[in-house]
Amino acid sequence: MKTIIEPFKIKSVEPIRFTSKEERKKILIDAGYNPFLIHADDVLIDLLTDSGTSAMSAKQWAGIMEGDESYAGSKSFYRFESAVKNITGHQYIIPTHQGRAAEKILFSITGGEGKYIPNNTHFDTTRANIEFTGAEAVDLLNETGKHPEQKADFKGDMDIDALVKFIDETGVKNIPMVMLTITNNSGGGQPVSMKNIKEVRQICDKYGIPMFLDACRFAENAYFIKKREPGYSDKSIIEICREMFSYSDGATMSAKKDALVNIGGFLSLNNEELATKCRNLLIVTEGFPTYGGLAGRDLEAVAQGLEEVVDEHYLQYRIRSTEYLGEKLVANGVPIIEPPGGHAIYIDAKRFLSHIPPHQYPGQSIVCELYIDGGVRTVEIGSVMFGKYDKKTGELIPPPMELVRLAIPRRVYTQSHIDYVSEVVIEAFKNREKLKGMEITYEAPMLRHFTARFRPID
């Protein structure tokens, strides 16, 4: 296989501030052994998230700079507007400042105590917006997907007879809607195939619950059916985006993934009453539905994004440089998720570490040592991300995969950056039996991956 060249041209650059070891590990200790606490500028690469990190294209800082800031009815939402529409097929557009306020919005009105909402695999924001409300967010992750090692084209699916005896036992009037998450972050960046998006279909038209989708990552998604689903060769991206949201009532989407830009996201949706509610919750929290908490300029950009996200010569690129990353990682035997994602790797803590415990958090550890050693940022996706504690007892109830993700922000790194993430996880893995464990030493009640504060283990 021939190189993968970036689809694009460098115009504008950004430095990066070099740091030593010794300075990473003081720097690291002030943290609290969390990255999320380290200054931007003392990281060497930022894999983080994938989320607000892109680099825009000269088209969207020209549309920036044609952005229209009237309150109301500016015609940067209409072009906005014409987008989200274009690939959505919704009828109602509602502009929020990111995914989380879409998510925020929606589960304020459908969420409450005794409602369930069930999907692939709830990211982070997505369960704490349903579980704030004081409803339960389920998981209903197909059983390929929950084990790294194995291979399959569609890990991210939805567990189909899992999801009609959630039903059955729950009850439909309990049950305000069923998601999917495409892709799915928290099970690997792992693709949902077009089958498995019409059999939830088929379920929820069945038992006439609504449908949404979860389309941070929909163009991504949109590629890996097109390449590994039959029947889908010929189509183009923009045509298998539109049929997949034609099997949905709706979808919250955050732009800084797919749409390419730093800040942005929407809620759309079929139901007119609905649509209605979510408005006037809008305008308490964001601002008038024109603009929804955002700028202009920042409805300009989405637009601009959203148009480039489907090109698939843009969309070649980025599977296949995530791909490469992993490629390198297995090659010298370190346990990742396989086959790789669409946005990121993700490290299998379990494997890597197996000597240390879940309640020890592996992937923490593991996430300190690739700062230490590179300057590397990446985040841990494990118990301390989405452990629960048992009620009765105070223990840890670990999620089934304990990982560490190295998400790639779109259009902003090169091979050259890649090639030496991988030279920093391969040296680690050859140094993982000195690694130790951590435990918490401060944690928020919510999202405590955030903000919590951590030590090493002696």
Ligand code: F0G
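This one's a predicted model, so the numbers in the text were calculated from it and none came from an experiment. Throughout, rigid core stands for the largest set of C-alpha atoms superposing within 1.5 Å between the two forms. Numbering follows the first chain given and starts at 1. Compared with the form predicted together with this ligand:
- For I10, the Cα coordinates differ by under 2 angstroms between these two forms after the core has been superposed.
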The other form holds:
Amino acid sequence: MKTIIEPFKIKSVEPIRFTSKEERKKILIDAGYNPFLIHADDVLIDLLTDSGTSAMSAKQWAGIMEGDESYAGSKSFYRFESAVKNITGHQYIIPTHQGRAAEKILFSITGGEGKYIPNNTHFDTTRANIEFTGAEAVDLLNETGKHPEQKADFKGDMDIDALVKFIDETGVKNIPMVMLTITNNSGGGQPVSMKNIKEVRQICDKYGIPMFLDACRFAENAYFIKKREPGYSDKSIIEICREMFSYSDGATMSAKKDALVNIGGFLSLNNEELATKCRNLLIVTEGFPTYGGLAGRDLEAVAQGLEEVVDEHYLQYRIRSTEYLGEKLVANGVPIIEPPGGHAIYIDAKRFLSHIPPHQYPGQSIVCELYIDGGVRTVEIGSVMFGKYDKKTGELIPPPMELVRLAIPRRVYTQSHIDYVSEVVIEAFKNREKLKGMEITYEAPMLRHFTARFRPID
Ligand code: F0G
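Could I see the form predicted together with this ligand next, after the form predicted alone?
Below is the whole assembly, all chains and molecules, this chain first.
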């Protein structure tokens, strides 16, 4: 087999700015050792997120010029609506400015005190939007998905027995919906199998509960099904996508991921009554139902992106570039969540820095080293992001995993960029004994990872 190449030529380039190691040390100190507080211009390779960071195609940029900015009934809306329907098959398509806006609207109507919403793993905005209404967000991930070193094809699957038990104990009337996040971002970008989607659907049918997809990375999930699940190798990506969505009653979507745009999202539904309520709320918070917080040109770019993302050459390159980085790291002994997920590599900071305990934030220490040594920006997903304090003792209660995410923007970096990233990580791994734990010097009461300040412990 020959090298899998980037399935595009580069027409427009954006220079990246080189800095010296000395400069980066100073920049990081000024930012309180928190890369969220660094100017993007001081970053060489930015792997903070794959969200809203995609490179758009020439056709998407052309669509931007074609955008119809009419307040009501814009032609761009109808193109957008038809592109979303083509993939989801859902009947009511509601544009929103990004994924969390769709979540906010959906849960404002379906959530509330005493309600519970299970998922394989809720993303943090999904959880926050559910909890904001007084409802509870419940994670029911299968056991293998919780162990970084255990390899399996579909580590994003929901634990079906746990779901049945949960519904029986909680009562159907308290569960407005069951969700599945495809792929499972918080669990390592791991895919969910069609078998699991079908099983969740069957349980939902049995109990009469609606089933929703958090569909941000639906195309990446479909590609994994094609490659790994028996019976799907001859199906096209669009067929697989349609089948996945056919088991659902609705979906929330951040177009900033698998619609290859810098802003956008939607809520898609089959229930007319729910759609009417959502549209009414949309008008209050986002805008008229034919633009929902977006410009007409944004809707054009989403419509075009949805066509491009289901291209098999694109997905082959996309999934391979993530896997390629993972392979290089594993070959050099770097512990990561295996197998690599769709959009990111997750370093297992607990095994990487076994001498640094969770309350000294091993993930943050790696994040800082990757920036200082190579100008690579990544994000800690561990005790900084999800740690809680014991109300009585004040001690940190760490989450199950200490991770560092290297999220790969779509169509942005070439193979040599990825080679460079692997060299930086491998170098940090070789020097791991020298890395120090961190302590927090400032933190906000909520979502502290965005603004916290740190210092290394001597
Ligand atoms: N659901 C999942 C699975 C996500 O990964 C995200 C965003 C959202 C919902 C919310 O979408 O940002 O458009 O409001 N994830 C980004 C990330 C921020 O970096 O993983 P949004």
